[in-house]
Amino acid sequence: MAKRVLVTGGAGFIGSNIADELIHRGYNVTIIDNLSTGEKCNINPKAVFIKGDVKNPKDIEKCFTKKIDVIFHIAGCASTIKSFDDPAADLYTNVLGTINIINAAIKHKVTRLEYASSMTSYGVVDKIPVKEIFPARPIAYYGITKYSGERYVMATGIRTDLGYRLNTTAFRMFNVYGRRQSLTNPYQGVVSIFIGNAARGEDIKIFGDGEQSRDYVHISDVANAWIGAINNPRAYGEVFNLGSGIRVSVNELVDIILKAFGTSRKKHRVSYFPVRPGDQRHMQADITKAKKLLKWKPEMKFDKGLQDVINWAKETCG
């Protein structure tokens, strides 16, 4: 059974909260991150941190000083509309960063490698909930460099050149939410986002008309699957949605958010711009394939769930 797994992108996120459950469950945990995002704060004492940076070769290199088993390949650029600022940005660390770890994955024999793929790799969809078979035809730059960075894993994932099996899989993540997400930063989730505003008594921007519609799913529910496919056979070689199969329009999460804060779209100040580039209209996730294939299923109602980040929250913001 493998043991020891490198997580990269390990202080942010999504990265710290899959790192804590692999180590929860017995997993040796090496994380490198470049801390651009992430938070020292959120790395587990009982991993092992590098700070470094997934486009330096040399910086992977010193992660591999133990044997390492596994390869949880997080760490990028996650926003759409700075994609747009600085494509350069995403190119350089979602397609060269991933080909790096490709690298040093066959470098050292690592056998298996999961990816965080992402929705924005379909684009607009002709229909909803969208499945792993349909096109993908990314509109943002970020989404365009997600879908790269896959396409390069899984294409790795059949080479009969190597000497040995590199065993592959992706994960298209939809809008995953949970505590530790950004409260502050504008271009992380929107969930956190709104509860950010909320708590602080801050106007809310929606972009659009707020009948956008997104399929929320909770960091808890995207460690199950990821640490669940690790010696599954029918994980190697496929890409799976990740998402709860529920649409919310973003007017509604709105309205829960304030509510859970004590006040209401009428008392507290929304306000509405233009749709900003990359967007898409509505978004939910067809997890037939995850259900059958990793027997994985989220669990996390979204109420619950969105109750659980809102708590931390005022926690946090006092």
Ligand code: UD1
Given for the second form:
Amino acid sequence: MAKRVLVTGGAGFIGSNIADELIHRGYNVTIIDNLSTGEKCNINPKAVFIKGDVKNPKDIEKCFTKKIDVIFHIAGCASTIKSFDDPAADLYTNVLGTINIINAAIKHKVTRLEYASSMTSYGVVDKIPVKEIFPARPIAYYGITKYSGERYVMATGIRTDLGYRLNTTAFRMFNVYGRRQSLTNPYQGVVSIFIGNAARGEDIKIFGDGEQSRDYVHISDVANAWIGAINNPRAYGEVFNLGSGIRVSVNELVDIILKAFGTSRKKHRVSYFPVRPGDQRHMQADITKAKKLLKWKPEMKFDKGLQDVINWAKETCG
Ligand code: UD1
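Can I have the other form now, the form predicted together with the named molecule, not the form predicted on its own?
Everything in the complex follows now, all chains and molecules, and the chain you saw is the first one.
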């Protein structure tokens, strides 16, 4: 019988794309989402949907009317900026929510848990590309809570007092982009923010000098890593960077996107604003470990992935 995967945050950008791919590959899927940023239209009709919050153990309990074999814990507050506006909300969802999921996993003897960690766990980096063994020195409150959740998950994975083994994996995701990333939410990823701005003819805002850089990884590659790791014992107890291994500056990103819209800075206004708190300067993933242990590598070329999001944005924005 096909395995059943519980996807927390399965109405959001990352969770819904992964849920779709799981269903496409023959898994049964249960989704829990509080629809705070996730959208109902993202939920695969073949999934069992529970509207609920990971902060509430009673809501989580509702997901276990069918036997869950695997949990993908993706639900979370996903904004560095909002984590400064409301640190307690970020803490409750990202840390307490994770503890609640772990408790439910143990109660129901779930044997596999994969966790959505973040490259913001690294924070201050001495050199790039970053390897998983580099120190975690998050500088955004968000990074602190994602890293903390990661540690709870990984520490549970080595507990010997449970009477069974909960096999855990954490993915430190770099800047994931793709269809369904919000084109209107200024707190989601920069790729979709700029594409939304360009599609609607709005000014593009750059925070800082635009020379900060990020590693953009397509959602299809992220889904491959998560799903491919389910039955791979070499992934148990491990943390992996999920990035493309390629670094692009924010200025370059603006130029690439404007070009894809057939325009340029000469015609489209780009303005500069002060750097925001918690902003990391440069980020680039060393993906050697994922390549070796997961036999994974990013397949989607940035220009192709970007064009796909742009096509989707044009359909969405009209
Ligand atoms: C992002 C995600 C975070 C995720 C992490 C790792 C968001 C808000 N943050 O962090 O959840 O864990 O990647 O995958 O989704 N920028 C502009 N103008 C804008 C928007 C952004 O100049 O309108 C700049 C930012 O200041 C930053 C860079 O673009 O320097 C990337 O920003 P963004 O994608 O929003 O978030 P990260 O901080 O990289």
